[in-house]
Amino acid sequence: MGAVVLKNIEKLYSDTIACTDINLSINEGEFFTFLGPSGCGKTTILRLIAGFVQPSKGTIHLGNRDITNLEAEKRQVGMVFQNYALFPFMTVAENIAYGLKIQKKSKQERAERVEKYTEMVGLSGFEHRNISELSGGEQQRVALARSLAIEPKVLLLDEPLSNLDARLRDRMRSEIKSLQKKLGITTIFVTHDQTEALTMSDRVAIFEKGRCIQIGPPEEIYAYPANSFVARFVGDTNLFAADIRNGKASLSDNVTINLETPAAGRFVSIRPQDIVFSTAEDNRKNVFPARVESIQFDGISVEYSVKVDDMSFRLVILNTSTFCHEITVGADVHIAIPGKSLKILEN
């Protein structure tokens, strides 16, 4: 049995289904991410695991122990909230020691763990500071240290990086992942940010409207989305309804793409980085004349929106050569769409 196992979990609020038919097995030491849009049920499931709410149906196991009806403080689960939920009238040390007081640890053991975990999260020397004197990143570290200090079997992170600026968020992603691997603690991370999910996770569960749609390693989720929702939500894509038959995908009367292998489905997904600029003389299959509608430059890459007949495609290329700057809005170009880049989706 995994470190955390959810069986047939459902949670209702009156007549509203927050989540349903949830079956998950999270491995010991795994960094497992719940990814989905706001309102999809991911935080509800996290709170069910923490014991803050009770399921309407199903069971939750921590190792071989059924914790479905166990009080939150007895579950050996630590949680870092989106707003950190720190006590503003306490010092850093007092915040970190709070859970240890609830556990009735001795004063000496509390002091030892406060020292251990303030050092671990890079806050040595901050023990006597007030929470109001800390930056957002420092408060995030206090919240993390407080959850780790009780030495839980499972760490739950509910969008803990969403209040940080972009550069600090990038650094904290790396620090949390490094710390998690060092401690070997089973971690469940909730986010709606695909970059966080893809860069931090061992496995990802995608949620939509209270249901788990797909589970797998980030590379698998990205390369082989289960449906059109996953294809759109995890990474950028060009998504089209298509008539697929005889090894070809017809997106319109004038745009038909030859496939590498025959496939069945009703939609095609094409990642923007898989489409490339070409020339009229290119002998490859799937080369189409196009006109550049817009250009978006972000430093590392350049995104183009091009129109083939009445269909718009987005393509992205790395900003590695002067070629990027030779293409202007309104220019007539050709694009090539490799048949192997198409992901055929049923729904």
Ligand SMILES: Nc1ncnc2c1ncn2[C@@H]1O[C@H](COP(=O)(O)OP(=O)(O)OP(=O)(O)O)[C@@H](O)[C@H]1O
Given for the second form:
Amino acid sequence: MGAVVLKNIEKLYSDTIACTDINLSINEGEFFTFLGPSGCGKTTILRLIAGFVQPSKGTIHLGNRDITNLEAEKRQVGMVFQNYALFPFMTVAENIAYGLKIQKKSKQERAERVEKYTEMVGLSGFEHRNISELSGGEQQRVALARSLAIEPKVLLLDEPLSNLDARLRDRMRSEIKSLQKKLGITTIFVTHDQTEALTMSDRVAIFEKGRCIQIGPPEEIYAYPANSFVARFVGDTNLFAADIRNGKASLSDNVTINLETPAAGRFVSIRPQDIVFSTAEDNRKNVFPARVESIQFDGISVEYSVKVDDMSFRLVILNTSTFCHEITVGADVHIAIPGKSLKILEN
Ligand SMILES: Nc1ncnc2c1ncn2[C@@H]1O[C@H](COP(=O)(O)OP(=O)(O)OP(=O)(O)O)[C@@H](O)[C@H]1O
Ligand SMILES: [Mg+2]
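Can you give me the structure for the form predicted together with this ligand, which would complement the form predicted alone we have just seen?
Okay, now the whole complex, with that chain kicking things off.
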């Protein structure tokens, strides 16, 4: 049995379905991420696991124990809230000791844990500061230390990096990840940022409108999206409705692509790095004349938007030392779309 198991979980707020039909089994020591757009039910599921709200339906197990009706304080679950929810009139040390006080730990044990976890998140020396005297990144560390101090079996992190600037976010990303591996703590991380999800997780669950759409390791979700929502949400893609039959996918009158293997479906997803520039003489299949509409340079790669008749395609080419910048806006070019790069999707 998994470390955290949700069976048929549903949560209704009067007539709003916050989440429904949720079945998840998270493994011991796993870094598991909930990824989905705003309002899809991510925070609700964390609050259900933490015990701050009760499910309308279903059960929650921690290991072999059914905790569905157990009070929050007894669950051994630590949570870092979306807005940190630190106590503004308490010092750093008082915030970190808060959960330990509720657990009626001795004064000495509280002091030891405060010292240990303040150091672990790199805030030694800040113990007596007020929360208002900390930067956003420091507050984030206090919130993390506060949830770790109770030495929970499960750590829940609700978009802990969303208020940080890009550089700090990158650093905290790897710090959280290495701390999690060091402690071996089962962690559920919530984000709407696909890069965070792909770079940090052992497995990712994709949510849409209160439902879990797909669960898998990052590479699998990226390579085999379950539907067009996942294809668009995880990684950039060219997504088209298509007429698919007899081993061919017709995206328009003039764009018909020979598939590598016959498949059935109504949509195709093509990753921008799979389409390449080509020449008319190129005898590869699936070559189409196109015009360059725009070019965006970002250092590591160059993104081109091209049109084949009225259809726009995006291509991304790595800016290696041998890369040639000869293609300009307005140029007439050819693009090749390898048949095997098409992911055929039913919906
Ligand atoms: N206490 C509540 N009362 C009524 N409706 C609620 C309550 N909490 C959440 N909801 C609704 O439930 C749905 C899911 O909300 P939730 O906070 O779980 O989304 P989320 O995925 O965490 O979104 P975000 O990325 O914006 O934080 C939303 O439609 C929200 O309006
Ligand atoms: Mg939320």
